[in-house]
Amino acid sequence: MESESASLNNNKHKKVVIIGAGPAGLTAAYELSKEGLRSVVLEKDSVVGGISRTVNYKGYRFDIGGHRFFTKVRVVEDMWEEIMGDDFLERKRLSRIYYKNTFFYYPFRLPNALWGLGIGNSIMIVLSYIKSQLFPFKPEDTFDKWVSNRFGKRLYGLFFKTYTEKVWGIPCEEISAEWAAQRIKGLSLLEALKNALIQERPSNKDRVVKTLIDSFHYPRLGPGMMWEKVSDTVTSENSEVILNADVEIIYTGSGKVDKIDVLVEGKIQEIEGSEFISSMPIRELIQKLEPKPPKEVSHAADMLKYRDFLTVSLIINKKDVFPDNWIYIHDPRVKMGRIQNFKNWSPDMVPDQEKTCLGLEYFCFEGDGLWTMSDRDLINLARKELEIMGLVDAREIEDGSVVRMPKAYPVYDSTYLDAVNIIRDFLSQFRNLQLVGRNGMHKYNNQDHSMLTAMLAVKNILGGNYDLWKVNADQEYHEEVLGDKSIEPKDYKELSKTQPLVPVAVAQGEGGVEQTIISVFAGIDKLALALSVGAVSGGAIFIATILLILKGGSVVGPNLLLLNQYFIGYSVSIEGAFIGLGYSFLWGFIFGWLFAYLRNLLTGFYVYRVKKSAELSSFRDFIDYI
């Protein structure tokens, strides 16, 4: 009790400095405040929320990209509900793909997909898929190979190549396959067809894997509402959130971070702390260190790339434009990547229900033609592209606004992983510094995973020993309900050390669902079972024959003697006992081997089917993760 009390007293004296007021940074501050610990959050921008902010333009609210709230991490869901209460709306999802002047439901619906693609094209897609299964690309080291091996090259070229390259700005041949493996988690064309068929058959409703992609939660006034409330809560608990605070220098020494110089309102402030949590882009973090890190570390940081993002918000003088929450734009004629209809996310995002607010999303690099284009030119571009697609009459567009978001997405190119590993190894020497969040770890996490890294960072400050880099590292992660989400950490093994309240699927260790099933239904050694069954069968006949001989009598073993119809030369005699042993061993061996072979074959098929079933929702969310 005394040591526990001393530990609590030590924690009370800690001051935690948090860089960044996005979901990760504010989650860390919130968790610290619940433990009675003070923190100061430094935010470079003038608003909180990072990429999860909500912009208010003349009463019309819009996101920096649509932000669905869904998770299988219980502690994250609990925090959302705790903060938002009745303002946490449940919304139905409707999203489609716009391709060649045709709308395809996404997730796919079979009749709609066949009608839009045409029977001939659909047949070619299936043939291409068969070819990919017979002759897959090796090695599977890039995004194009990874997707083609699972969908066939034709479907990859039709649906995924154009959109992916529009989002990331580099050829698919230069995108790491690891990004696809982490974000998309395994899928195939067969699962797409299965999912589409199930969706079209109401009688099979109960067979559909339960996911949260058909509905989601959303704050009444957008995701920024969530993070504004968290910020208010944190500041009411004697902590600080300082906006327009630009970190200039991070001083290190003796294996820890000592202090930070921050530029606030044109003046440098020196901020000291006992613990530091950073969600700032990892490249910038390395550049701010003093003394400067070794050349190889600085070079690794310079190798990290980011994809930037801008939204053109248009106010449309029309009550209903289209019913979707959002639309994916796979049309190479236009530069936009997605269109969000924020009125369909929450009616309160629009002050006048007779009008509509659309968010047209453009992916770019900071400093390129799109990024440097004037707001007026961007609004005119958005107006023109809507007309090209026939979605909106330009005369109905009343007003518009532009918001630019630098470093929205960390890029997974062929060099990023080596660079991140070099930086991780270097930063591990600083015992009071933890990296969290998407940009803080250069890891394309969802909002819930970013929040989870922050929660575990706080646990480490309180004395835990969690590896934040293992959050969302399991290749089997997916969004299905595979078990009771209230399962406690004590029921987990390896992953409980890093993800204490996560889906059962994640908590299965490195092999995930498949490995768990294999461990339960381990393969039977065919030779061992064949020898065992043969030995038992032969021994049984041999012993039975000997016992009958010893018993003796006028009639010895008439029933057992019937075996000579199958075992040539068998009789109830010493010689026959050995003949029976030989025959029984041979047939027992054959049956034992066949049983083991068939059992292993069926178990392997079962493992494959369960694994594919567990991956089903990953396919349905494929484009969302791009």
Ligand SMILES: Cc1cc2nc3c(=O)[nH]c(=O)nc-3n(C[C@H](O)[C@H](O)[C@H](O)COP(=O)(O)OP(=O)(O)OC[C@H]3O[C@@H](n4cnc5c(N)ncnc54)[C@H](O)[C@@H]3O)c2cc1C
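Residue numbers count along the first chain shown, from 1. In this text, rigid core is short for the largest set of C-alphas that superpose within 1.5 Å between two forms. Please read these numbers as outputs of a predicted model, since none were measured by experiment. What changes on going to the form predicted together with the ligand:
For Ser132, a C-alpha deviation of 2 angstroms or more is recorded between the two forms after rigid-core alignment. Residue displacement note: Ser148 has its CA displaced by at least 2 Å between the two forms (rigid core superposed). Gly49 is not among the residues whose C-alpha shifts by 2 Å or more between the two forms once the rigid core is aligned; its shift stays under 2 Å.
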Given for the second form:
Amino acid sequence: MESESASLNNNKHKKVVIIGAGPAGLTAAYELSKEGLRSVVLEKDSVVGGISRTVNYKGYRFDIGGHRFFTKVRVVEDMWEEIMGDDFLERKRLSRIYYKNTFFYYPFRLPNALWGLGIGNSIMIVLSYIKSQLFPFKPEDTFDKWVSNRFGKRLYGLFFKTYTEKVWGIPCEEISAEWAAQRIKGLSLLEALKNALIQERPSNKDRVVKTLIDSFHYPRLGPGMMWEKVSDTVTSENSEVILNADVEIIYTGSGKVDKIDVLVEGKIQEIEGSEFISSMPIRELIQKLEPKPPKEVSHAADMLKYRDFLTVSLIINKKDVFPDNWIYIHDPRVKMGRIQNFKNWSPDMVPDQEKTCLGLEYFCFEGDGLWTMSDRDLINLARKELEIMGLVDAREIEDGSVVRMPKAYPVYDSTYLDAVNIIRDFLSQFRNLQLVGRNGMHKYNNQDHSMLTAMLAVKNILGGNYDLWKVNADQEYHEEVLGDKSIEPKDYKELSKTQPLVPVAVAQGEGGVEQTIISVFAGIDKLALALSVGAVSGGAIFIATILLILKGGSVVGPNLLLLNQYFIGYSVSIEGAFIGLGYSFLWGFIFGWLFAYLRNLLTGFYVYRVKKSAELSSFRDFIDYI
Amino acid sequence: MTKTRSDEEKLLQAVAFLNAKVLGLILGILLGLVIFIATNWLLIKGPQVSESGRQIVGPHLQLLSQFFIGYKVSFSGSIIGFLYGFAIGTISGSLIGWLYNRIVNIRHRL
Ligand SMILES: Cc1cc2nc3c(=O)[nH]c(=O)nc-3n(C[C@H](O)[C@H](O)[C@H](O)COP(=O)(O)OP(=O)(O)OC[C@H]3O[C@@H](n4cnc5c(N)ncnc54)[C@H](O)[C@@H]3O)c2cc1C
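Alt. form predicted together with the ligand, vs. the form predicted alone above:
Whole complex next, starting from this chain.
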């Protein structure tokens, strides 16, 4: 008890400096304040929320890309609910793909897709799918081949190619297949088999299974509302959130970070602390270290690349433009990648219900043609593109604004992983510095993972020993969670396996089911079955023959003798008993082997089908993650 | 370093064991039922005329009595046949299961 309170007192003297007031930085501050620890959050922008902010333009609110709140991590969900209370809306999802003047529901609905594509196209898609199954591309090393092998080249061309290339700005032939394969990496074959076996049992019907794909949570006034509330909470608890505070220099001494120089309103301020958490992009962090890191580390930082993003928001003088939350634009005629209709995320995102606020999203690189276009030209481009697609009459567009978000996406290219490892290695010497968040760790994370890294960082400050790099960024969100809240979401268990400490109790009893499934689908040993069936049937004929010999009589076993029509050389005699044993063993052997072979083949086919369909269903919302 | 096996690996490497008792029971019931039904089927079909002009029921199935002492093609015989079939099926099935498991144990050194 004494040592516990001593460590608590020790912690109370800690002053934590947090770089960035995005979801990760603010979550860290929030968790610290819950533990009674003071922190200072330094944010270079004039608003909180980072990429998850909500911009307010003349009362019309819009996100930097619509931000769905959905997670399988209980502690994150709990924090969201704690902060938002009744303002945390549950929204139904409706999204479609726009392609050649046609809308396709996404995730796909078969009748709608077939109708939209037309009979000829649908037949071609089926044929190209069959071809891909019979003659898949080998080696399956690029994204285009990976997707074509699963969906057929034609479907890939229609629904994956254009959008992926718009988002990442590189041809699909140059994207590694690994990126798509990540989607199914966490897929558990045993889980899929269990679902396939248990699915149709009526006793399970009452278990409400809701998919994370069909609905999501959203703060009434956008994600910014969440982060503004968190910021207000931490500042009311003796911590500070300093806006317009650009971290300029990070001073490191022997084995730790000593202090930070921050530029606030044109003046440099010195911020000291005992612990440091950074959610700023790793590349910048390395550039701002003093003394400068070795060349190799600076070079690694320079190798990290980002994809940037801009949103043109348009105010439309029309009550209903389209019913979707968002629409993916696969049409190659226009540059925009996605359109958000923020009123459909939450009605309170617009001040006037007679009007609509659309967010047109463009993916770009800082400094390229789109990025450097004037706001006015961008608004005109957006207007023109909406007209090309026939979505909005340009005369109904009243006003617009532009928000540019640099470093929206950390790029996973062929060099990033080595670069991150070099940087991690170097930074590990500073024992009071922890990296968290999306760009803070160069991980393609959603809010929940960014937040989780921050939560674990706080636990480390309090004496824990968590490896933040093991927080799985490739987790799939689309999987089903049971409505029953008492059941721990599956992936959090997966996550906890990689951690030295487990923050939340793990549900029991999984191992038994796993074992049963393995034994149900385990292969029969062909040779063993062949030998045993052979031995038993050989033995049966042998014993039957001997029995008849023992019985004796004028003609011994005339009927069993008929066997010699098949077993040439067989007779009801001692010698014949051995010949019969041999024949019968042979036939039993063949029968047993064939039985085992066919049973294994059919079971294997069943397992393959279950695996394929689980893979496909995990791909159901792939475009959401591009 | 121990590497945790993936689900696929676990499944691919797993070898099924047979439950010898269950296999015996299944084969026993099946063989018993086959004899019981076959006997009663012949009874329902009724007698047929032999070469010597006698009316006989199921002359071929009757041959089972060479092994199953007391068996005949009659209703009570069908019950005796069921019991014999059940016994032989159970023994054979259990034997197959037992042998199979022994061989698997040897082959996979469990
Ligand atoms: C288009 C798009 C759509 C998305 N949709 C979703 C979604 O639907 N659901 C979801 O959960 N997530 C979504 N995300 C991801 C989500 O935005 C991020 O996971 C989350 O914002 C990451 O939080 P963070 O705190 O790690 O980083 P950030 O949000 O990037 O915050 C980092 C903060 O650090 C500050 N900073 C940087 N440099 C300095 C410096 N030198 N000094 C001081 N401060 C600095 C930045 O200004 C920023 O405020 C989406 C992202 C994008 C781009």
